[in-house]
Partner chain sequence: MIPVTAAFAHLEGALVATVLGDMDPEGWNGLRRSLLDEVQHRGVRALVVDLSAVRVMDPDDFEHLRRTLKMAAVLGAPAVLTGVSAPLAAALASLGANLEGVVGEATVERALDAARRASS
Amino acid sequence: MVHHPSPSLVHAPDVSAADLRRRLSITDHDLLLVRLYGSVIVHRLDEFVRHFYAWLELQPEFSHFFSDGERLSRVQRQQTEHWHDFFSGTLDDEYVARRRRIGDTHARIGLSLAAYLASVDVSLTILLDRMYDGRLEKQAYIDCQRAVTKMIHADTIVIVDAYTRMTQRTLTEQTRALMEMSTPVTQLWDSILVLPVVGIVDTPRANDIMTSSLRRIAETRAKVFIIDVSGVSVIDTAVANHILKVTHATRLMGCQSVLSGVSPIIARTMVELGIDVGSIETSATLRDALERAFRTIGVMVVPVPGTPTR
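Okay, now the structure: that chain only, the form predicted in complex with the partner chain.
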């Protein structure tokens, strides 16, 4: 059984242009103001790039992400295109899709959200403050500032959303991989399977042990299934009962289960908890269990004559 962390985040529909307009109450007039402000600064975007990279060079991430100059100039070119796109004042689903790709890229290269949000703030200051040449009416300038800020916030929502989804996806994949790795039912010999149980066994994991071991038994038609609990320090009633159920289920499928690596503490717990130990075969070490398994399937392991033992 795999547990997906908060599936609501993964399955929520992508942010649309209409969502953004509604949430931030962006009107067509706002978009017009963005275009107007764009006409003031868009021909001087090289200035923006200069200011922005003066700031970026001081950031701790800079040397990590821009170690080669070619990459730097490519990113600068993309950034200029980005602002052209921004100041064209169109907020449609294609625009949103382009912004989402930026979020994906940031998440993929491992840039932190903190660094991204700081860069948004710096961009706002550069665009609205440093690059402004004072040519607009005072009120018009204030309105433009408000409209540009709204649009920047729209960008941020899309990028943060994409970023979150990307990290969420990674997390889900990792959880699944971890779950699969945590129950490595391995074929040790023809008809012998072994499952080393390490760490904490909780209910989802116990269920996972049940399903993956039975599946493997069906696939391999194994006759002996060794559950090695050497790596388990404590066992509680629920887990012990679950192991008992696994051994019963395997017997129905023609496979005998052996619990190996039972430490004195676990043995004591099992007896004191009143678990029906008589119905499980147990052994102290994996070696003993393996020896018994070989006997069950009628295999004898003998030393090759003439081989030095040490």
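The model shown is predicted, which means the values in this text are computed figures rather than measured ones. Under this definition, the rigid core comprises the largest set of C-alpha atoms superposing within 1.5 Å between the forms. Numbering follows the first chain given and starts at 1. First, how it differs from the form predicted alone.
With a cut-off of 2 Å and the rigid core superposed, Ala206 has a Cα displacement that reaches or exceeds the cut-off between the two forms. In a rigid-core overlay of the protein, Asn241 has its C-alpha displaced by at least 2 Å between the two forms. Remark: with the core as the superposition reference, the CA shift of Cys255 between the two forms reaches 2 Å or more.
Now that you have shown the form predicted in complex with the partner chain, what about the form predicted alone?
Below: the lone chain, stripped of partners and molecules.
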């Protein structure tokens, strides 16, 4: 069964600077404190990078993402620029957009959220503990800690939100591709289409079958549409009703439907369920359905002399 990802997050508005200020109670004074703390440590960001990558080298992600020395140097430079940007103490939509690109990048390269969140915790420890030189008054230091933590939480919200959106978009595209592959409506002959249905038919897949079938009928002007259910694992009332809806819709478009691959077990099940299939043409095999389809469009298939036949 293919599950469709919820589109609610994908289509929800992006997090804005105003959202972050409201959610985290970030004030202009907090931003001033971020700039104040930045004046204490920003000239020592190379020290931060050394501490951070000493920790990162012990993590399983290091060899996967940073085995290339040139890439590692480039990422370290970008990280230094990241913290310069952070300690500028600016929280507007342009700043949020820059943080959103980080989340997109993390999702695109496949860095896990667990690894990112762990790095956030380590970064807080390095910035607020290891790199602090004690020059501020105690209360000022406490206030700076609180303000910097708020801003890091703001970054985390934006990056995780962007990461999740990118991941869901990718999942949606993959799901759509899988659904298209699971409903391969194929033109076997002029005016004849066939759809082999395999596996479980749930409501989302039934809707996709309906959409794909009607689109192909319109494109090809098909007169016969064969639905082969020999690969359907379970026939119940819901599945049967889904199939009935497809056949009724195709009839409205001037196309005759034939249900093939109806095994004795499927036939018995449908009878026991009391499902009315009197209006549907059925056949036990796909071959029988094809023969009926050829007769419907006025085509006679004859064997080539000397060719073995069954």
